[in-house]
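In structure tokens, the next block holds one chain alone, the form predicted on its own.
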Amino acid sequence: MRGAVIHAPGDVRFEERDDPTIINPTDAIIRTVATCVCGSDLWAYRGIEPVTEPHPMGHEYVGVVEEVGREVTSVKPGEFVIGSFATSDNTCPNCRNGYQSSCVHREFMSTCQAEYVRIPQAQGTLVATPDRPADELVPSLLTLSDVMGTGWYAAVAAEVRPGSTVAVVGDGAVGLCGVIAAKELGAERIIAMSRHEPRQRLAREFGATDIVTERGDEGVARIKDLTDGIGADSVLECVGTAESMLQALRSTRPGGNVGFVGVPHDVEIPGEELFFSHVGLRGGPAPVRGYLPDLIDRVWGGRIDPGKVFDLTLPLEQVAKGYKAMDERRAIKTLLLP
């Protein structure tokens, strides 16, 4: 089969790779129907995360089951399935407590920009859709494997409540999906922080009531202006930089909460400032698996359409162009079709 391999920063190639096979009785093999490039893939592409040797890329996927190991009974060949970027048995204590992304058997998917993918812990990781979806539903279903589930977790972690005021730091796919999540959870006011007009339009379409273009201290001041000097009840941090984290913490009212889902890079939390702020902080890799049944229902019923975050569609063999477009901010998120 063929798939994406990163050789060095800025150097992603589509090349021959070994066909995946069943290794453990808990594995499944899927034929990829759609995959994509994630904003977090750009950390390696930009050289912020080191690339010491060539390795496959991709952690978001939907597909059709081709083969299952003998212990997999929850899905069967021919079914259309979605799974999380973090595998889980869905039975361990951490899974039962709602944190499947901390499963004791967790593996992070990293080979999904390919024609076929091996899914470890398939019994607990994969969820079948009610039927084979129409083509127009596939992009939205694909977002559930990461960005929509991650945006949902950001809102849950920030304790978004009906009638609350929410600020979203980050206008990438996760931040935009966080806007959807905040609206679905009943937020009355949703402030999207964005400098990019196409992303601002999409944020408003998803439910944002206000747009803030300022960043850093100016962005914090603007949030305070919009909230009578108090700050937002909940803030979703969807970037992962030192600046975005401080902006999120300082935009939150005393007693409010920050949900942080941007993979942290050079982020240091000022302990004394956090102590006196009375701001709650919760984040980490999103337990996407726990949200899949509910989010599938919302997409299947037409209630949400997060697939609109894909503004560039390419054949999988042109994956390198997808990385380049996102790196240059010419695309929010690239959909790849085998």
Given for the second form:
2 protein chains.
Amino acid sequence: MRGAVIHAPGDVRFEERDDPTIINPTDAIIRTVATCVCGSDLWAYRGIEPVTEPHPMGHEYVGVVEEVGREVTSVKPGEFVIGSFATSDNTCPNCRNGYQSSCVHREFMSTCQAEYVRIPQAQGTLVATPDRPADELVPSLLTLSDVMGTGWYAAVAAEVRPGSTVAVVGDGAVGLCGVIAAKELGAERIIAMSRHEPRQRLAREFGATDIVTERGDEGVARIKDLTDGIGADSVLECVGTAESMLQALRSTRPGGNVGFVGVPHDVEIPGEELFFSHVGLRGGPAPVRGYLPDLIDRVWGGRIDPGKVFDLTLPLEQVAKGYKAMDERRAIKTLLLP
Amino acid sequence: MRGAVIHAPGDVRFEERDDPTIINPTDAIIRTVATCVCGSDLWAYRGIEPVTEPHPMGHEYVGVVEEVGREVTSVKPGEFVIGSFATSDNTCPNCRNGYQSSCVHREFMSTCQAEYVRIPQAQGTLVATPDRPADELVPSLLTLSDVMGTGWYAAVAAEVRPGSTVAVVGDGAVGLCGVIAAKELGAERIIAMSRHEPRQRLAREFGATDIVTERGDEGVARIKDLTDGIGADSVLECVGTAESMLQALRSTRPGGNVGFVGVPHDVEIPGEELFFSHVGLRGGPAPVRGYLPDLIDRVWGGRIDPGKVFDLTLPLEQVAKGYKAMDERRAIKTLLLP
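With the form predicted on its own done, generate the form predicted together with another copy of the chain in the same format.
Let us now look at the entire complex, which starts with that chain.
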């Protein structure tokens, strides 16, 4: 089969790779129906995370089950399935506590930009859709394997409630999905921080009520202006830099919450500032497995359409073009079709 | 009148100071019935916080109202009152959100180791007891102005629930009060981290079910041993050092919570570790004003007896001795009687 391999920063190739096979009785093999490029894939593409040897890429996927190991009974060949970017047995104490992305058997998926993928812990990781989805639902279903589930977790971690005022730091696919999540969870006011017009438009379409184009201290001041001088109830940090984290913290009211889902790179949180802020902070890789049944329902019923974050669709063999377009911010997110 | 003044690290004197007077119509003057020395007073006493000029000390107090400004109607002369170490109008947005210690009119009390004290924002800050308390209730009522309320907030911020497993880092007065709070909030298992026998005994008396004497990585390993290998649901960080913060974070299960109430000194929280821990974090100066009515009830009804944290009682004029005993860890907490 063929799939993406990164050889060095900026150098992603589509090449022949070994067909995946069942290794453990808890594995499944899926034929990929759609996959995509994630903002976090760009860390390696940009050389911020080292590439010490060539390796496959990709952690987002929907597909059709080809084969299952003997311990997998929850999905069967022929079914259309979605799974999280983090595998989970869905039975360990952390899974039972709702943190499947801290499963004691967790593996981070990393081979999904390919024609076939091996899914470890398939029993706990994969969820089948009610039926074969129509083509137009596939992009939205694909977002549930990461970015929509991650935006959802950001909103849950930031304790968005009916009536909340929410600010979203980051206008990538996750931030935009965070706007959807905030709206679904009942937020009354959703402030998207973005200076890119196409993303502002999409944020408004997804439910943003206000756009703030300023960043840093000026961005914080604008949020305060819009929130009686105290800050937002909930702030979704969807970037992962030291600047975005401080911007998020300082935009939150005392007693409010920051949900942070951008993987932090060189971020140290000043303890004394956090203390006096009274802000609650929770982050991490999103436990999207737990949200899948609910989010599949919302997509299936046409209630949400997060697939709109894909503004570039390419055949999988052009995966390198997909990275380049996102790296140059010409695309929010690239969908890849084998 | 007379009161404590710190002149330099290690040099606290009891000396003549100006009588406090009503400055603003929102002030009250109280005659101090009891005050005490706080663990946080030791930061200055030990020279960790600079003492640039002589200044009064003390932020914990109960007393009898002597005089009120014209805008104060909620308490009147002759009433026995308790107030928070942080003043609050109890009407601003932050107060209404339950974070009175982030009141837009907040002042931190700092003159309370004295015979008389001026209380700013008295209307929102002070709460009268149902009647004049019996002498034996005074120590417990005094703890409500800081340490008991702070332990309570630590448990609330750490989201202690009925059935929770809780670990408490720090065996000072606040940590011990945190044990009381965890018990009152329904924790099933309370692990106190302490290597001092008298404090271990008091922790058990307050409701601790387990004692862990190890610290650092070994302490974390012991907590994991006691919690199915995943960590405690809630951890109360009641120290404020980088070591204690990491110990708290690493002792918490994915999806669990740390409530941190030790004022952080040189603490930087590593963003990536916090991210992958899935731990929620909230700290700050406790909004004890909000807890006062409930905690007064619990003390008045004999349900809790946090006054046991005082293991040394001195006349106020011997305040210097009180600091010394706590500095040398001969006393957990010193009660001072004018």
